[in-house]
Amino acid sequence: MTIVPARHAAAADETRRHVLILGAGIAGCSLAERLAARGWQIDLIDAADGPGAGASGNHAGVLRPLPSLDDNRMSRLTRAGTLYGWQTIERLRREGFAPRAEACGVLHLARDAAQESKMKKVADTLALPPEQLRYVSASEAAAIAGCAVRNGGWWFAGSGWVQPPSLCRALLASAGAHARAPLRTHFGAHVERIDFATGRWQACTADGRLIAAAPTLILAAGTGITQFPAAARLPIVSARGQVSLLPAAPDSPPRVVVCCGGYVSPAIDGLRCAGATFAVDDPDPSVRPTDHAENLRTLDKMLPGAGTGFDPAQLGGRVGFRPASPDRLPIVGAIDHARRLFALSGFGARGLVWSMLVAEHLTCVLEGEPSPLTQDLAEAIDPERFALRPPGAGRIDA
């Protein structure tokens, strides 16, 4: 696999600083905001009526890292993504484009005593600043959450929840305000075909109508990315996730985000978000009571009694389909260097954690600037990594 470091990549000349982005979820909106800040002309296309309507449409998502004892690539990428993500949110707030988000803290509780011991060892070994990672006992975790817990675990004091659709809107508002070239959005546009002719990518409807065209194409279309022949070789699968919306009084516990095989948010506008299921190749878009029941069981394992008293048949919720990769890492980079075709996908359940960081990385690659990622992490997410693996290698996990 050949990776061209961002510092060696040729910056796009002005005649090519026009990009077509397919997908207006967090990934596509993050990329639009970063490219607009560099003066690119952007055409952003999505089949929905507005941004953040697909897998990025949940009531609340979690923005926090996932540590490991060996500080592996997943650990470093999620830590970098979390830090960059909260920095981006603070920047948007300073600009006056505040997304709905709160760094209330995230508790990641252990499943049992054995895992709790391992989590303590991870925190001790990494020795990160306490606002990034700290081990807490069950009694301290209960005091933080404001309710009973079964075990201790990790406390991410600087992390919290984000409402993804509001983040998408804030990113596009910032992009529009700072763009030196037009930011054109095409919502309600169904791309059925992409063609490359005379040095430009063309996005067309089923009847052949041209929606938009540009010399550079970036596919950020979630699970829909592989419907296009140019990206069909990417090993992306669809992972169905259902979240449950639980009625909750203001300031009721838990007052922070709690995770353990799933997650639950604090009360936000009278609703608590709990989930999410993870089912590969399950195309059912309907909200299912059986999945609500699964989310309630997961919640009760995290917080004793918190999942009782709800009727799964009466709960609201939402289903999203997330593009997942075999090694659980994102797929970001060129899939056709010569024709300037790029992918921004494979986030699985961590789109909120990774999208803003890797959008900056891809922008740096396009601009010929130094990337925020180290070379090994850039290689770890490059689409070409799968050319080195036999078909079917790896597994899909949450």
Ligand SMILES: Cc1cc2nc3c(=O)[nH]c(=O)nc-3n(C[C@H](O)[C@H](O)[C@H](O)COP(=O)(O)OP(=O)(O)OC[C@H]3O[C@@H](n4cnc5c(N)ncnc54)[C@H](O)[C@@H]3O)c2cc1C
Contents of the next structure:
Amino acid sequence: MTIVPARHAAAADETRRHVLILGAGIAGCSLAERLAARGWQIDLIDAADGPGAGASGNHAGVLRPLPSLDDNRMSRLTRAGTLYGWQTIERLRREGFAPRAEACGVLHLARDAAQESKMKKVADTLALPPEQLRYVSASEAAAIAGCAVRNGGWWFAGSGWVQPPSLCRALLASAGAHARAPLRTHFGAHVERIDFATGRWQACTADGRLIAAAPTLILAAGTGITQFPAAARLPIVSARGQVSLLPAAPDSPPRVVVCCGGYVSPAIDGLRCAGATFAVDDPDPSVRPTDHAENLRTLDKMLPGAGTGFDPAQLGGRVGFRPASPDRLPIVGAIDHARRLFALSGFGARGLVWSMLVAEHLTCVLEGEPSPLTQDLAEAIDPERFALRPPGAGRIDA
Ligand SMILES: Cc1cc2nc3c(=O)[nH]c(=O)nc-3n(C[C@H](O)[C@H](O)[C@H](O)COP(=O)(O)OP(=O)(O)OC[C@H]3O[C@@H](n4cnc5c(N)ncnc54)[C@H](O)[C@@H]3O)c2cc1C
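If the one shown is the form predicted on its own, what is the structure of the form predicted together with this ligand?
Then the entire complex follows, led off by the chain already shown.
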């Protein structure tokens, strides 16, 4: 647990407990829910017509950890994010909201025998509770998946899939229900400029119209964050990803999420979500048959035969742009301490895994409360970390 310095704490000053959140993807919606629970006044702005329209708009994504032998920062942050994420989903359900998600289990298969033995060693070494991580042989994996597999791997029994737009809507419904002041949403409002004047951040349209203003501004704009000069130095790049939607009979196998160089969900409303491609600096928003073909090849490697029988030219799908950081960790914290400007981005391929947890962390920073993150994890996601590194350090990958 981290004791956060009180320099951002606004608790003592009620007039400052008003925030502008720019971006209503999974990041912005998670933060709105956390701040509303603490009684903050919130103006939430997005260019789209509703929440979860950007990278957070897929039919299904995977909420699961990524273990490693040395239990490194990435592993600990994905484990904490997964546990916190599923707890949040359960809490939303108890409150009467209904995010589409199912902790059906996630099977992460090894690509070959050498990787399988490493995965076994990781599971043996970490010795986590079995619902968090267990090694399974190929025959056990096949029984879980309900179809043939080439190798064994990791079984995350407590993990599963989430439909991000429905989670965004549930988070905002909860935020609206808890907010002391009404949650103000400004959809269909593209922010062209942000200006700081007389102690308040102002978000304005291209024709200079003021959308909203508040003393604290959180940039949760996904890949759009670097358009603003105040955030332009953040090393966030856009990584295009396409998922393919595969027609599937209800209850047909696999009935769990399966991963191996990609992922495939169970049938959700008659469609499996299979993906995803990953291409840095490819701004093409169109769904491409060549990318469907790539997803089908990945699926076939994962589950022999599962990717055959589909025509890439006929498949549905969706393209999104991941806000990727060089070290594959999110970028969360102050980018201008004095003027109360914060970043909540850099989620790359794991925004579902991290957003809910780091939104609680950022809320603790703003409130001057102890954070759920250990000091080293809080520092690992702080935007200031990049100022300490030589230019060009790190790499971008999936
Ligand atoms: C194909 C694909 C598959 C993925 N699979 C998974 C997965 O299985 N598991 C997982 O954890 N993660 C997955 N991810 C990653 C995850 O979806 C992202 O990390 C996450 O959605 C990022 O959320 P965000 O809120 O930061 O950004 P976004 O969801 O993109 O939200 C940003 C919002 O800001 C708004 N905005 C931007 N600029 C402006 C502006 N100037 N004015 C007004 N509004 C603005 C946009 O309209 C948008 O709604 C996947 C991503 C893709 C693309």
